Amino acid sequence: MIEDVSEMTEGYKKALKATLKVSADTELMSAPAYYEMSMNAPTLDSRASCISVIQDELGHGHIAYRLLEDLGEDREELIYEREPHEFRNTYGFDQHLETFAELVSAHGMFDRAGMVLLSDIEANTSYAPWKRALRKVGKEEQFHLRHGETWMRRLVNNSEKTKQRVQDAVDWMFPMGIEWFGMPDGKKHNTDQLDYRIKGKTNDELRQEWMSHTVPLANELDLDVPAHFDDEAEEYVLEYDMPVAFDADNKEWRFDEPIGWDDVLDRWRSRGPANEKYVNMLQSGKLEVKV
């Protein structure tokens, strides 16, 4: 186990920094992404729970930025002095969440993706300070998942209208979750995270872990997702060829328009439609609440 910078090679430190920045930015940017619809929650209890999720996410971001300070980074600079396109959060939190159904589906699917990634790091990382910090994070992410999945069930069972809203959310969030874990193992050339034991599982192994939770959940709720478990292969398989084009303005996947991973990377680097808005919300310290 590695305890501090004096024990690291330059290669190890570079790989660790890159992983921590993605984690920190993703936790931070989930807060403004979740904010507006949290304030539109249907009950006071649900609003309080949603705000608690945001508070947790900010705390998780703080942990990762604090660890980056130990590695020589400036936390204030990382949060307040970067341009919006320089943030490295996952692409899902560059999208506008426009309904409460989208919010709780994000809690149930995006937070599941985060938990899959961070649980693997907690179990396998060689960086001891992060391993210890993630014990707290994991317990709080469990709350986010319970909240999201509970409300997904409530909305699905409430009426056809609210069920359709959950289905509409899942239609664009499920493929977004598939992309969350990065390039397939056969196309990924940089293996520093595995070589230095920053994490333990490959991208495809993590993707399978995520689907092992989200596909059964969708089946339980009678929601359509483009994936199923293949008994012969003994793994979850997609019902489309990854990757495909994404219409960010309409939040629609063009399954009949296959693209290359270079196109996906270009989309990620260009950031999504809500990127500037969310970064400005955080950097200005001001939140506009619609009455």
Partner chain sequence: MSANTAGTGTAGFSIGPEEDADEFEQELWATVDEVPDPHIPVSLVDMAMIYDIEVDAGEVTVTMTYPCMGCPAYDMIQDDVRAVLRTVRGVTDVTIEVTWDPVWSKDMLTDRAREELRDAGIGL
Given for the second form:
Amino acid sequence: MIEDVSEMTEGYKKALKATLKVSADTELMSAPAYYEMSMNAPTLDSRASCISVIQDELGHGHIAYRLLEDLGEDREELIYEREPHEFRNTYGFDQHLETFAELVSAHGMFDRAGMVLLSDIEANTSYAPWKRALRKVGKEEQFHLRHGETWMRRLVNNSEKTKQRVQDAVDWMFPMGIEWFGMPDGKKHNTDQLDYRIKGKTNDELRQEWMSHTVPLANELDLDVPAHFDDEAEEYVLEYDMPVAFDADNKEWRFDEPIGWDDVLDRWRSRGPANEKYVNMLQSGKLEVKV
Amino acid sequence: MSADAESRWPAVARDYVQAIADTKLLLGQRYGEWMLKGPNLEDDISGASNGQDEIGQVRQLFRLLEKQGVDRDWLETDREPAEYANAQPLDEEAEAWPTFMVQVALSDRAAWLLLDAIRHEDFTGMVQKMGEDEYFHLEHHDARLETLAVDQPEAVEAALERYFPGILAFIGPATYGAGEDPLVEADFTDRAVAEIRGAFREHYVDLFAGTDVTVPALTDDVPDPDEWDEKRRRSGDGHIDQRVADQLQGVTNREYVIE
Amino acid sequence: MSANTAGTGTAGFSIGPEEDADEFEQELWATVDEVPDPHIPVSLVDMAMIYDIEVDAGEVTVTMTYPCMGCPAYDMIQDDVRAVLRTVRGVTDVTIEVTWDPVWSKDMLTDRAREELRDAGIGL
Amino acid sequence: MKYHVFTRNRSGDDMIHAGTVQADSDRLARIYAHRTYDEEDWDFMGVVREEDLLEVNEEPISSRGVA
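Switch over from the form predicted on its own to the form predicted in complex with the partner chain, please.
Expanding to the full complex; the earlier chain stays at the top.
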């Protein structure tokens, strides 16, 4: 296990920082992504739960930025002085969440993706300070999942209309969750994260892990997702050729329009529709004080 | 659920608790609005915690109000903006951090003092539990105001002047002294409004001692006792924006309420 | 000390059914004991969140509290309690009363909860 | 200023370094530490300013002039 920056090679440090940055930015940006619908939650009880989730996410971001600080980065600069497009958060949190059904489905499916990634790091990382810090994160994310899945269940059982709202959310969130874990193992050239044992599982293993939670959930709730368990292959298989084009304005996947991973990376790099708005929200207080 | 005659609070007590509850509801709103735009991440985290605490407290106060015969749907989802009895400073969203800090500090502290004065048995334990939350809210405000009083004294003083009249109206008129405060008379509270006003101002005089910030004086005609609305604990008919009422009532997500 | 202060860790505060509880009440307690706290691996009963269970001709009233007033799982926990009690034969209705008297404190945890938390490495 | 946050699970346990907070005053640091690291009902929580944390080094005595 590595405890201190003095024990790291330059390559290790670089790979660790890059991984931490994605994690920190993703946790932080989930807060503004969850904000609008949390402040418009349907009941007082759900408002309390949703704000509690935002508090947790801010706290998780805080942890990851603190670890980056220990590696020589400047937290103030990372949070308050970068341009929106410089943030490295997952593309999922560059999207507008426009209904309560989308919010709770994000708790249930996007936070599951975060949980899968971080559980692997907690179990397998060679960087001890991160491993220790993740214990709290895991406990809190458990609640987000429970909150999301409970509400998905409530809405699915409530009426055909609310069930359809959840289905609409899942329709665009599921493929986004699939993309979340990145390129398939066979196509990936940069394996630094695994080589340095910053994480333990490959992209495809993590994707399988995510599907092993989300596909049975969808089946139980009678929601359609374009994936199923294949008995022969003994794994979850997609019912479309990943990756495919995404119409960000309408939140629609064009399943009959396969694209290359270079196109996906380009889409990620040019950021999603809510990126600027979310970063501006987080930076607005800071700017005001500085004036 | 309706309360039987024995456990029924006097009407003036119901209004008093309603005003505290609505103030906390709006505190939850304002903390929420600022939980992503504080000057540092720790302030954001604290703001989100405070917001969550306030909603938890509102939930309990609404529960008691419902037992007193107040309609639950009206409380949560069925009200006009002018029917909210929140402290007047919380009607608006503050435009800058020091203003926001003064706005919530004054409102949260005043609400706590009013709550802590209640001596009715329905509040046994509950107010003590709320105090566990409030310690952290009030400490956060005071610690932040200490730093702001040094960095931006003009902004702090301007905000105090802006919000002091409204918060004094929320606490109550100076004429509610010992022997004249109807809540004390009804044995619902154990401290007269006039006493709370004094203690409230004194706190800020001590906090800002040695800084360039002057705390507004207490004047007996603020609020004007003749103009003061006992139900909404304010003067005048100002109110929150419709947009805020819609958020609090979850209007855009009404279809997701599980009956 | 404020007028609103309740006792904490009140002497003689006991968790679980009274000694003279009949079989039905015992069953209700055992049923609620199956509901886990959503944050830590012990039951609501072991967490000392259930203060009282009363039955009146099939109508059950559960009096409970929370360690934290802003509990994010407030309604979910109540749903769980209601759902699990409704499966008990003879229960026609379930009402949940929330109380803060006495104020919950970790001194109230059962010994079993203490052991389980210790094993799980949780500090409470 | 940067503060280090230390916590203890229950009496008798070792102290844990829980993390750090950025704060403009000691009073703020206490609040931030509680708000950021209150995932457990700690038996003890304390903050130390980073500038007050002195590293203890073990260095060889210079050989010159010792013999």
